[in-house]
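Consider the single chain below, provided in structure tokens and representing the form predicted on its own.
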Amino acid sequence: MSRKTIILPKGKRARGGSPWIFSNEIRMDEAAKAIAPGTVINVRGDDGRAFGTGYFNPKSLIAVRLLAEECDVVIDAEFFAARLTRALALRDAVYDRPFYRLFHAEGDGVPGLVIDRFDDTLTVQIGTAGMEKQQTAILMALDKVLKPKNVILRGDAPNRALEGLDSYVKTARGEAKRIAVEENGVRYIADLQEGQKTGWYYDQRDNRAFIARLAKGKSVLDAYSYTGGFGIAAAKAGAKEVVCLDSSAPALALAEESARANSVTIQAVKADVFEELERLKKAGETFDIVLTDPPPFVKSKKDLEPGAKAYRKLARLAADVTAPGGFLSIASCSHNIPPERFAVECGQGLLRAGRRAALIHQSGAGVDHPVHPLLPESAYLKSLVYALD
């Protein structure tokens, strides 16, 4: 097999078994920085070590993204046939409907690519130029390996333009639709070509789960709710009453058709939540249970200050309206951010809003987001709810 090789003089990541390789880690030269973007290759070290097949990209911060452990590994149909049946297998032994995430990156041994399972509807998320070269190749084994009816690629996520990808949504196979989503007991309709990422949020399955089970003859304040994941099911539980809080219009229209699907009632308000807290505070307006699942405070690196900043502040607004006795739940996708510090960040936003609390309920993902044991990036998801005085 001819394929280039990628030389590894440093690499602490790759020697302690991580799949991501860094731009300063790696032989950075002329020969390499002339290979295409998404390429597959072999990574070795300076001293001949064998560190696997991986795809290279010379202009992003994670170069290389391994795939298998062993150099010369033929990536074809073949490659993500077997991957996508291992993973089909984990999640028919948790699940008995299939509705949930189908593959999980990294965590399912494929770095760049996403796949959410809507019963025959598959949507298709490809983050990296490695995986945008292989989706022929991934197509063909999704066809061996479910024969879907639907296939929708988005290729729109923010983080394509670092790996000098263009951004589109297209129709690979049937039709591009809204499609209605069962879990825990709950109906919901997403919109797969225009929702966001892949049109539904399977990671908080769990979360919303758990606090259904406490919004018995509760008011409730789903805020951040897109769709209404959270506010929905906890109507279903009987929850007496539940607003859902978000600032898309198109977001809150599908949270009012999910809401008529389980024949329950929401009150959908279109606000900034940051000023929608402030208002129900100084309206002293206060809830039974408070949720905020906001979008990534601290998108890269450089964001963790000021994003810690605004984890504790929305601890603190959300606190101010929640009710004694009252239960609140805060969340964040932002991998930047260590869960001991976006811990720190929520006690110290309920100290300041002089709220005595305790930590009920801690969480991710669940586990149909597997999470490689050698990067802690994908473990993205923190879920902490708290009972407060």
Given for the second form:
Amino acid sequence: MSRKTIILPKGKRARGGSPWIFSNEIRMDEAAKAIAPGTVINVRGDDGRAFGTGYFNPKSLIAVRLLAEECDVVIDAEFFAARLTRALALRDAVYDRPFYRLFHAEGDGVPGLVIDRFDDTLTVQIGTAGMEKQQTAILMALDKVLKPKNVILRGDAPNRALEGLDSYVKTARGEAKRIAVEENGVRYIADLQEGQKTGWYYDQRDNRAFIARLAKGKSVLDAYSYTGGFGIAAAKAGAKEVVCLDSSAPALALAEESARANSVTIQAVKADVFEELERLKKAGETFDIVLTDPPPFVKSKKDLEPGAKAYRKLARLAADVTAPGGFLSIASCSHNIPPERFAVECGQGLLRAGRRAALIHQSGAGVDHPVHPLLPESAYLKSLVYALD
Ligand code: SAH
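Could you drop in the structure for the form predicted together with S-adenosyl-L-homocysteine? We only have the form predicted on its own so far.
Next comes the full complex, and the chain you just saw is listed first.
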């Protein structure tokens, strides 16, 4: 096999089983730099030791992402079909309806590949040059394992630029745009072409179910609601009033449509969350349950301090509009803030709001978002629920 080899020189290599190898860990000589982004390579030590099969991008900080622990593993439709079959078996063991994240990158053994399943429709997110090269093999594997009716390629994640990739949304099989998502017995409508990310955030499924358990007879503020994942679940569970707050008009329009599909009522408010929380506080308005699920405040390591401050402020402002005896949920989808730091910032925010609180629920994403055991930072979602005095 004329496969190229990337060398991990001894003193430099930090690899402790992580599927990522950084550009400063490898021998980045002229031969390596000349390898086309996304090429499948072997990784060996300078002593010849095999580190595995991966794909390489000389332009990326994460230079190698490993696909297998052995060298010379053939990466083709059969390889992807085997990984998909394993991922599908895990979901089949947990979910009784075909609505879930079918494939979660490193956690399912293929860095750069994320697939969400909405019954016979799939959205595929390819995040790296290596996976872009394998698009045909991946689609063949999907046809073999699942025979999906519709496949949408969401090649529009902003981090693709780091890999030198362009941005596109394409339909690879069939045709689908707006579809129904079933989750926790609630029916939502998602826009798979124009919605954010893959069109739906499956990661919060279990946390939505937890909030629904608290919601009967309560007033609920769903801040950063997107298409109403939490709010509609709360309304369906018997909340007496639900406000969905988001800056995206299309997301709120879908939330209203989903509410009608479940014969419940929500109030959609288009506003900036920080501004609206300040306004509600001034107006003296409170809610029995306040939940906040913001976009990542810590987008990269250098944003840690300002991002941490933003979480603290959000916790304070959200506590200000939580009724006495109410519940407050704060989530973070930033993998760049460690869970302990996030919890401290939220705790400090509650303290500054002058509220005594008990942390009653801590969780992350659901089972359909498995984490590679040696890549703990891929467990990006953190969710904390407090009971306030
Ligand atoms: N809770 C949602 C997911 C939230 S994603 C669910 O369960 O599906 C984050 C949301 O925050 C997006 O919908 C985005 O439009 C919204 N957003 C981002 N910045 C905002 C801001 N400053 N004010 C209000 N909403 C904002």
